[in-house]
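Below sits a lone chain in structure tokens, taken as the form predicted alone.
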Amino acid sequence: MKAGIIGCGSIAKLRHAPEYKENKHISEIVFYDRNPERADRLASMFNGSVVRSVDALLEDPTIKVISDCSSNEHHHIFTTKALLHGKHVLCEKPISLTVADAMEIVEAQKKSDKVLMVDHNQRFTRAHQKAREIIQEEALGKVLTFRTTFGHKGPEHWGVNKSNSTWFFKKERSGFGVAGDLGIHKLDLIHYLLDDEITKISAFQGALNKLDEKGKPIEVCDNVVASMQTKKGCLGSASFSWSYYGEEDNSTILYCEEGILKIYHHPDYQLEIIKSNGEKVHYQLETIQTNDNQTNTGVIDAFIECVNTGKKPIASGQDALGSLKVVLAMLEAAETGTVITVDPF
């Protein structure tokens, strides 16, 4: 089958593209971006081809399957386009920007019965998938308290725009800054893990340190910690940051009633379990995908899977509405300084 792509940034690029083009079922991918440019470019490394408008690529037949990889604004538009289309969709995250464009997807997805998937790709690495089970099966008692982080040194360093003046930064195009596009991974993370919701948020945030490109802090938060309660009583804290300067940072411990269990924490072991007497158990799993580390990430074969199969998404657009709702309370908390309740997903 043949695969489109909407939007030629750095994550189609970098993710998509790489990954469609290894997949045995891909036969071709057809690109689309506003700037014509990025789509030759991509259509030339990927020996694919070009179309010059969304509607040439939604309207094409041969064309089973799309990726949304446009800018936060445009995936309720693109992709719910797509699925009334008769296409099966893979939607990079944030789902979208407000709860009533999110339920315009999930309303569209069921119309159209074809497969949706957000990339909410923590849930596809075998560190956190493994992590899920040994959770799920109380190896180490019942989680009570976590902490989570996910920070780098800003989109500007890895994006196709790497400037100042990268989308990223504008409050009408990404809507939540660092929050929408680092921290949804990881509060997304936490519902998986734990088979849970969180259901009440504090947080802070501010534009700590980046500039635009008039030398005006940003737009949007550059930086955010937040605590939170989950469903089943866990409470835990988060930080998400585009200014951690060093190194990246996408670690996640979880205290439990016999043990800990540390993600991505150590720099041998993906995953590390210490356990209250004292025991300490290693796994060596595969590295987390960074922005440095370009590696398969799986999503791309999972998604092509349920298209093929029928099997459930890992992660639905009913868990990627989950996640935008906690992202959305999370700031509401921040900017009114206040404990908000999650709405129910």
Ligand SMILES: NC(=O)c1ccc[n+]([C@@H]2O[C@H](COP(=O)([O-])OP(=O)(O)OC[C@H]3O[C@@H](n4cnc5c(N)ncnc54)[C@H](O)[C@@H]3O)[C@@H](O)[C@H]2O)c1
Second form
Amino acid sequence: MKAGIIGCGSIAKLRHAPEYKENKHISEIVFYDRNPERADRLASMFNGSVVRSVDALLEDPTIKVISDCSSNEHHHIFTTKALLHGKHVLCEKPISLTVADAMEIVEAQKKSDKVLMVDHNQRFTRAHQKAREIIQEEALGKVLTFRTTFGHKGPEHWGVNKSNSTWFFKKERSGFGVAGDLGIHKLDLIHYLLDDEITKISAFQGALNKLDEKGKPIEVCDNVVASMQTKKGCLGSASFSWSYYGEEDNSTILYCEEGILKIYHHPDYQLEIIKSNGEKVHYQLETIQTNDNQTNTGVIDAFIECVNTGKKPIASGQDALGSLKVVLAMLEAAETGTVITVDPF
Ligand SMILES: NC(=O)c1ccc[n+]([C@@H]2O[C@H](COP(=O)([O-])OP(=O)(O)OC[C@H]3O[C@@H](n4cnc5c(N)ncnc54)[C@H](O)[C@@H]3O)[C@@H](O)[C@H]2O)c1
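What's the form predicted in complex with the ligand like, now that we've got the form predicted alone?
Expanding to the full complex; the earlier chain stays at the top.
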């Protein structure tokens, strides 16, 4: 089958296209971008072809799967349309900017009965998968508290438009700034690792450091810190930042009844267990994909496996809707200076 990619920027170039190219079930990638030269560039890099409209992609019966790699404000338009055209869709995160739009996507999936996976790729890394196993086995007892962080030097160094005019800095396009770019990954990860839901949240946010193309502070937050409680009663804190200069931080620490689980914290070991008697166990698994270290995330292989076998995606539309609700609650908490109860999902 052929794969179609909508939006030919950085995530398409660095993750989706190379991973489709390596997948044996995909015969060709067809690229579409409203900036045609971006589609042309990826088609020549990955020996694919181009179309000049979304409809051309959706009307092509040989294209069975679509990656929606457009900017955040378009996901609900393209992903919904693609599902209703009978395509299986891998939608980039955040699923959408509003709950209503996310629900439209989820409804379209139900109506079409096609696979919808959302690229919450933190769920797929070896260290996170192993940590989940350890938590499920209760090898260290129950998780009591956690802290998680995700930060790098900012999307103006990552996106295809390498400048401060990037859409990531515009409210109507990115929606949530760093909260929807990096924060949603870790909030979603907490749901996955703990098999739990964040139910209450308080937060502070600010545009502390980034300037737009006019030299003004950006319209969205570049830093957020939050405290939260889960349905099972865990307490946790989180920091998300576009101003971690020098080195990315992608770490999570879980404090359990009988020890500590540190993920992407130690420089040499992706997972470190420190038992209550002080004994340490180190796991050398793969390193996490960073902006400077792009390895196969396994996301496309997992998506295609769902398409071929009917297996349920690790990150479904409903999961993504739940994580979106937490981001919205976190920003509302910061805006109102109150503790917000997250809408159940
Ligand atoms: N899962 C992850 O780890 C991860 C990492 C980075 C980005 N993302 C997500 O991927 C998406 C794309 O991000 P990016 O970093 O590739 O951004 P980018 O700016 O590098 O690329 C976006 C591309 O989409 C195209 N596009 C936007 N709107 C379009 C439209 N209406 N029609 C056609 N093309 C359109 C743009 O022209 C651009 O080429 C975002 O939703 C982002 O949040 C996910």
